[in-house]
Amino acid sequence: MGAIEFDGVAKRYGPVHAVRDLTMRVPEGEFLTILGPSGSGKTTILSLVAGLVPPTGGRILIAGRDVTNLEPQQRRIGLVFQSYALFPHLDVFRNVAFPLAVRGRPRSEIADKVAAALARVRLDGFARRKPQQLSGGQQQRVALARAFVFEPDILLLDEPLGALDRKLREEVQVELKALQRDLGITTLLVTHDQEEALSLSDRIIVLDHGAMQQVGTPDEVYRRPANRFVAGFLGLANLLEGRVEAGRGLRLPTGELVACATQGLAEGSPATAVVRPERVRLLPETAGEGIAARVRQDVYLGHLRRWHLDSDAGPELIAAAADGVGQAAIGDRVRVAWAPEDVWLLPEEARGAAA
């Protein structure tokens, strides 16, 4: 097992940065999910930690060793693909068991770690099947086996889950989330998933065009995005511009205050208020605070409803809340209104920044 260290790196193919200058330690035992949109860098970090790609520059270590220039052999780490790469010749012990074979384990420990292997992901009783007869969790599990079997000092996840339906990848989620702790292994995991990465994640490294926009507790960069990039891609956001009072909040341009912490801005500096839509309330036309605005949308998702409206301060705003919270209709006129500590602002510098 080990920690993670990049230091300055960074791949090119010709004119396209695929990872800028990338300088970051995952600590031991660590669960880290790299998220952006595509072609923002995930599955390219992934490679160069594997050693399937190599760096235009920068040093990546593991457990302390410069493994830069290593072939993937010799970084002993366990790779998972959304794909589960099972060999479908093969049954269940002998994929599990692969990886100890090429490294000439005796026969007598193969049997022992893939059968201890096995227990860990519930598929006792297993061994003998071929991949064709798994379920898809059932495979999915599989590969998960045979990645951690020969304990590596790194797990990698590339989209691993994306291939389930969501019943089962969210069933599927608790168990890796268990596993690695129990295993305390250092992970990382490639999804485009949010869900998956809040819930999965100790921390949260979001790219864009290959550049490290943020990377923090899924907390932290939920509720206090580094900029309108962040704050925009993971999960809706209502985004309201204004310029800052001091010590007040954030006055908009068509007067309404917006109460919030000012974290130190300058008085009459431009900003972004950031406001996530489950902390929304709406609140009937006559209350005597919040922003006038009218229901457009009324859109039902069984646990919970997201109402989309027209407000008088220009934005349109998003307010979402469990299922028979907080009724309003189409075309009702309402208020909306959120506690001050629910509001996070942005910087003008940090308004446009997505690179």
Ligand SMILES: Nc1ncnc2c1ncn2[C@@H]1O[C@H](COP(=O)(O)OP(=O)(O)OP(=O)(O)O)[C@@H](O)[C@H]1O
Second form
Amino acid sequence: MGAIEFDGVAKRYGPVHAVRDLTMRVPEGEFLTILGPSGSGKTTILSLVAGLVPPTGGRILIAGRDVTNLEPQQRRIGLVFQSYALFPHLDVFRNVAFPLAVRGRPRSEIADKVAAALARVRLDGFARRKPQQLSGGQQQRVALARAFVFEPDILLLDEPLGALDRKLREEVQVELKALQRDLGITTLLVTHDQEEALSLSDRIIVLDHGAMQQVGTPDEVYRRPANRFVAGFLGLANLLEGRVEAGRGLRLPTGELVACATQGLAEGSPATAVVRPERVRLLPETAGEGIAARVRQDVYLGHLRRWHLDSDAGPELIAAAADGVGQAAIGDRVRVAWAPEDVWLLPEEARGAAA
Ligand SMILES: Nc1ncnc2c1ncn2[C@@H]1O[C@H](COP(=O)(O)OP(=O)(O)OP(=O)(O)O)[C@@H](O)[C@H]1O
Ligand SMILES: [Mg+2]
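Structure of the form predicted in complex with the named molecule, given the form predicted alone:
Below: every chain and molecule of the assembly, starting with the one above.
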């Protein structure tokens, strides 16, 4: 078991900064998800922890030990990559036994540990099958069993559920979370699925172009994003620009006041209000509060309905509610409102590297 410390870690490939000056601590037993768009450096961070590539700057410590110059096999790390790459000629038992066999463990121990690992991923009875005789989700669970069977200090998972359909993915997510909690293994999971990140993680780090934009609990990064990039990457966000009226809220250029806590921002300073669509209420046109708007589009999502609105305050606004809760048809004139505590203000300097 071990905490991971990144101390100014950087990785450059020629002119490309794959990872920039990463400093953070992942406490022992934490489930940390690395979230970011394609090319943002997610896989590179896992490869650096695993020792598959050397950093061009900084140090990595595992359980307090500097591993920066250690070979991968000296690091006690279990790995699952997106293409789960089981050995096709070996049956499930021998696939899972592999990390124990290369470590020269005795046969009886191997038999016990493989059986326990297969039970853990609910694949007892599959030991003699070959990978091609398994479904995608079953193969993925074999890959997971192979990654933790030798009791590694750290589990690195690079989009391990990427190949699964939504239903299976949600099932394996639940299993993965339970497994990680029971084993207490420090885990880094890479995904670009924001729901997966929000539902599985103790904390999330959001990357853009190799730079950490924010690290925090799912609730923090969702409700209190550090900048526009994070706000836009974790779901839809309404962004309203204006000027701070200290202690009152944000004054929009069209004159409306968005009431909210002003978080110590200076009077008159430019800022952006972030409001999540599910916090936006649709009111009748005659309501005495809120911002006037007109429904442009109505999107049915099964569990949710979403409205895209042209607002008098300038930008497009988005509202969402459980289907049946709110009602509005295309062309309706409405007013939109939200509670002051559902507004998060971003100062001008947190505009970020453009969403
Ligand atoms: N071996 C390499 N040589 C040169 N450049 C590389 C190499 N590996 C990665 N890169 C570059 O480093 C950056 C980060 O790549 P990385 O694979 O970490 O992204 P990622 O966040 O995992 O993306 P994806 O979601 O597409 O898997 C990219 O610009 C990529 O092109
Ligand atoms: Mg990747």
